[in-house]
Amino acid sequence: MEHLLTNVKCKTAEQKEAVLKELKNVCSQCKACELCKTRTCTVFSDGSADAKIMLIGEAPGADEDATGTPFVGRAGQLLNTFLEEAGFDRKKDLYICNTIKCRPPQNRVPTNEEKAACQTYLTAQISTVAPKIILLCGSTAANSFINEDFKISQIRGKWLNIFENIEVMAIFHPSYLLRNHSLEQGSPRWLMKKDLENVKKKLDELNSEI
């Protein structure tokens, strides 16, 4: 794997596709950490590998196990629901992956060994495909880059000082919204139209300035 990641810079789209079908086929295979023992399949990504959005999320669930894509289930369908209000084409517009690639029994958080062990993908993901923006979805994403103690409701829709030249927004895990159903204004699922919208605003900032 090795090869895959020594500062890959793709120029297009075809290339990042190709580097990206050769690292997920080697995350098929993994077996660093015990996860490999219960998944059902691993779950690279979704999306286009040319997008400028990356949205990284916590883990797989079971209908992602199942079938191997990220965000299937039914916080995923909330998601593409904010992400179309928002103006954004799920397919086009964002390149989404987890911060480890296998379901943890039962939903649980990941450990930070399992974490570690997902790293070199994760790294990888990031460097092939450049976004201009990253966006931490939920408080596991964004500890996996925080090195300090949050809460998510403090954090989120503030862009924060992360990566050099990427734009990079924590924001809510559609999980946690399907258990917040009220739109009023402040509410989370306000809080989630509003960091979207201005995270639309931002990528036609920085596309503008091409």
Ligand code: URA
Given for the second form:
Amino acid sequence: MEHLLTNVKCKTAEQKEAVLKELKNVCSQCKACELCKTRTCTVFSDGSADAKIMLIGEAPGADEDATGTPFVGRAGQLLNTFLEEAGFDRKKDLYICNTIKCRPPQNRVPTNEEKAACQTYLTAQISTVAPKIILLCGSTAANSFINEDFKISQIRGKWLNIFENIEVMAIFHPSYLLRNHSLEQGSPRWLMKKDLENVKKKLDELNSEI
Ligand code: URA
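Output the form predicted together with this ligand next; the form predicted alone has already been displayed.
Whole complex next, starting from this chain.
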């Protein structure tokens, strides 16, 4: 995999796609942690290799483990609704992946060892896609990039200074929104809608600069 990591300064959508295809292939054989023993398949990504927005979730659930595609279960369908309402086309505007690529048994939170074992893939995905915006979807994804203790409810919706040249925002995870139905002002679903509207504004600004 080393050559993939050192050779990621590619520019065209086709070049990005080719690198990601090779990485996905390497990932599908991965035995770097115990999750390889219980997975049905690895879940690498969905969406566009050339997207300006990269959304990073936690880990595949049962539906993702069965299909090999991130965010296709109930949480994914709710995410799709929010993305559509904010004016995004999931397949064109976003590159979607997870912090780890294999389903943890019973959907438990990934361990630090599992996250560390999977870090190379995520790093390579970020450098290959070279997004302008990264959305850290939920605490596990945010935890991988923020060293201090935080509550997702306190940091979500703010533009975070984590990478040079990439705008980063943490947002609620749709699984949390599945347990919180209210649409009232200030509710988690209301905040998610506002956050994605701000992301859309930022994307439009970035597009108008080009
Ligand atoms: N939750 C995640 O974080 N990722 C998925 O792909 C599905 C559910």
